[in-house]
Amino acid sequence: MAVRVVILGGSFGGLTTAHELRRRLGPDRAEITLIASDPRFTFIPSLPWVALGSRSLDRISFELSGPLRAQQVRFAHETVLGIDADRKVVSTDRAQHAYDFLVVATGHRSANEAVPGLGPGDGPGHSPMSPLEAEELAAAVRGLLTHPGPVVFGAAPGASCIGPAYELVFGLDHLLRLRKLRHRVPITFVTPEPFLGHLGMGGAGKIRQLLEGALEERDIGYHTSAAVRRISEGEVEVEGVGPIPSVLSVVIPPLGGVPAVAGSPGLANAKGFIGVDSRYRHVRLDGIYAVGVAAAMPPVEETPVPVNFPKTGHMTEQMAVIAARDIAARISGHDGATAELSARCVLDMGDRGVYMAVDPVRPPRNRIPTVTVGRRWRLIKVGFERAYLWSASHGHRLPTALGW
């Protein structure tokens, strides 16, 4: 009989354990079942080309259902309610679904609630951090085109996920140059971050002095140790700084897990997300796995204002590789192996890119973390994004050593 894998999650985690599983079980040995309550795969990390107006959501997804027919996984479009993992079943708004695995790729839940007035629901704040919030945060930066005004950029304390707060302020501030408005716009970046470039993971090789000089050089100021604590039209108010003037306020927030996993008995931790050792398994709940957002994982230092461990699409594909490896080992009869998260990935500046490659992601490491800067890059970021989408909505997957 077919061992049963439940995937929960459709986009890098769970579509990168579904490929390499079916590529070391055939369907004669393992039954796969994806779930996901969205239909479309996004490729999250161009959320910032959406919201600031040189991509549409159509253009960087694709429906789920072909490719993981072509890979013969079984795809559930449906929404899951909770675990149970005594019973190994998960619920949805649909059906019952047994496991003898389960792989949790549920991404995250943004805690905008964290910082009073993060809209979309409670104030006239932004984030980037979901399709919708892009494209509603690309509306305003149209209305900023043409009532410009002050703007404040930044992530809150808690965040982990950076990277899109620096993309944004470079790629605003190169939108405004070329529609000669920069001189109407004064921009100002705040950061829990103790130090720019900090991005939740200590820092790397020469990108501190790098963006602290991209930054100066545009006229952009900037804040760190910075604790956003409220947005309000008109400012945003950080403390130990005083209300900063805005028009445009984007404010990358804390994350949680999504409620599914946190209201699941014994599954997660206080703040939804689930302990796993070093192959992702959980830490005491047998069969069950977590990759991605959905793991916890704690920060590699205290910092005086907290920066959560950063979590990109490409070390989330490496987890999700240990993971499916592992689950293929354990029905063969033994455990497979691990190795530490490394990262790679390319920040667009607007008209350049910054190339980041470091391993491991936690210091000390074995290798100086490679940090450069060129037009090239940003040719490269655009190409990945484009041969990426054409391979997952084919059935196929690129190599997670490429690095993004």
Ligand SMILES: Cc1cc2nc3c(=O)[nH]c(=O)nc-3n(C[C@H](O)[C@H](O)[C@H](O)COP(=O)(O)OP(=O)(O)OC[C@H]3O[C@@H](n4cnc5c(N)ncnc54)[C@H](O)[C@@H]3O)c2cc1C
Second form
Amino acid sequence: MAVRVVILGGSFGGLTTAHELRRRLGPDRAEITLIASDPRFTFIPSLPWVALGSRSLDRISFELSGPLRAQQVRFAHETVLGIDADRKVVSTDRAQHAYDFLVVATGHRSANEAVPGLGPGDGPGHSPMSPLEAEELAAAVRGLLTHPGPVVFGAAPGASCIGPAYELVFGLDHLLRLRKLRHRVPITFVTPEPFLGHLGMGGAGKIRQLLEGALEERDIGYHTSAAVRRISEGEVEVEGVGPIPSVLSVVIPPLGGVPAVAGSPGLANAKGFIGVDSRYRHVRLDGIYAVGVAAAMPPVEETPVPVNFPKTGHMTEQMAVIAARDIAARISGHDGATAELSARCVLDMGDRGVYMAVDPVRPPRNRIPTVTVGRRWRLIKVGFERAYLWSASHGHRLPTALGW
Ligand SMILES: Cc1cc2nc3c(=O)[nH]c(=O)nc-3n(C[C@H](O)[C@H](O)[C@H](O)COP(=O)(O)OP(=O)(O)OC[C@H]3O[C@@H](n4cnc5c(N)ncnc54)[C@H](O)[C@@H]3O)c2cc1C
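Condition change, the form predicted on its own to the form predicted in complex with the ligand:
Time for the whole complex; same chain goes first.
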């Protein structure tokens, strides 16, 4: 009888798990169901470009059902409400799904409530963490271009996804210079990182010096170890710094697990993330795996203002491959191989890109990190986005060594 594998989430973690499992186990050996509340895959790394007006959501997303059907993976467009690990059943708004193996790849919930005034919806602050928020931020950026004024961009205490804050601040600076409006928009960057380019991974080679130089030559003021405490109309309150005037405030929030995972008994930690071992198996519950942002990862070190471990798309895919291999191996009576996470990514600076490669992510590292800047890296990031979307929408998996 075929083993029942249920995958929760239809983004980088869920799709990669489904693809890798199907490559190893034909339909006679594994019946794979992928459940996602959003019927579309969205290429999340392009959300800063949506916010800055150079992409539409349509251009960076596609319907999941076609490519999953091509891989003989059943797609259930449903919202997960809870997981009963004792009965091995997932409950959704429409059905119950029994599983032998469960892979949780439900990503994050933005804990916007950590910073009063960080909307949208409940305050003037913005963030790019979801497609809707990115569109909403795009409208606010258009507003800034007609009514320029001072802005504050950055990340809140406990944030883990800090790269996009840099992409947004460099992208906005570039856009304003193209429009000859930069002289009317003082920009301040605030970050919980103890130094620029810490990025939750303890820094990477010369990224600190590179980012300090890049912000300084662009007249972007910055505060490190900064704790944003409140966003209100016209200003951002930063502990120890005071109120900074701001007509457009963009702050990346700390993250938590989604409610269905956080609320399922015995599944997740206090933040709603799932504790895993080196094969991404749940630390206690048999048959359950967590990959991507849903998996709990401790910070690399204690910092004066908390900064959490970054779980990038590239890392998410590595976790998914390890989990899928392990499931396939266990079905044949073995354990799958494990591997340290490495990270490769391209940080867009508006007119050029910075390529960073660290191996492993947590210092001390076997290799001196690669950090290099140039226009070609931005072109590679754009090319990667297109190639990824084309491959994934046709049911293929792109080797993801470069480009993120
Ligand atoms: C603005 C931004 C820019 C980024 N840029 C980069 C970058 O340049 N490079 C890089 O490597 N990484 C980048 N990242 C990080 C990368 O996007 C994440 O690592 C990646 O999206 C994590 O994938 P995931 O599958 O774990 O979760 P997600 O992408 O968050 O997907 C979660 C999935 O779960 C589904 N889901 C959630 N709750 C439920 C539920 N209750 N029921 C059913 N389905 C549910 C969602 O619909 C979705 O399909 C960026 C992130 C952001 C926010």
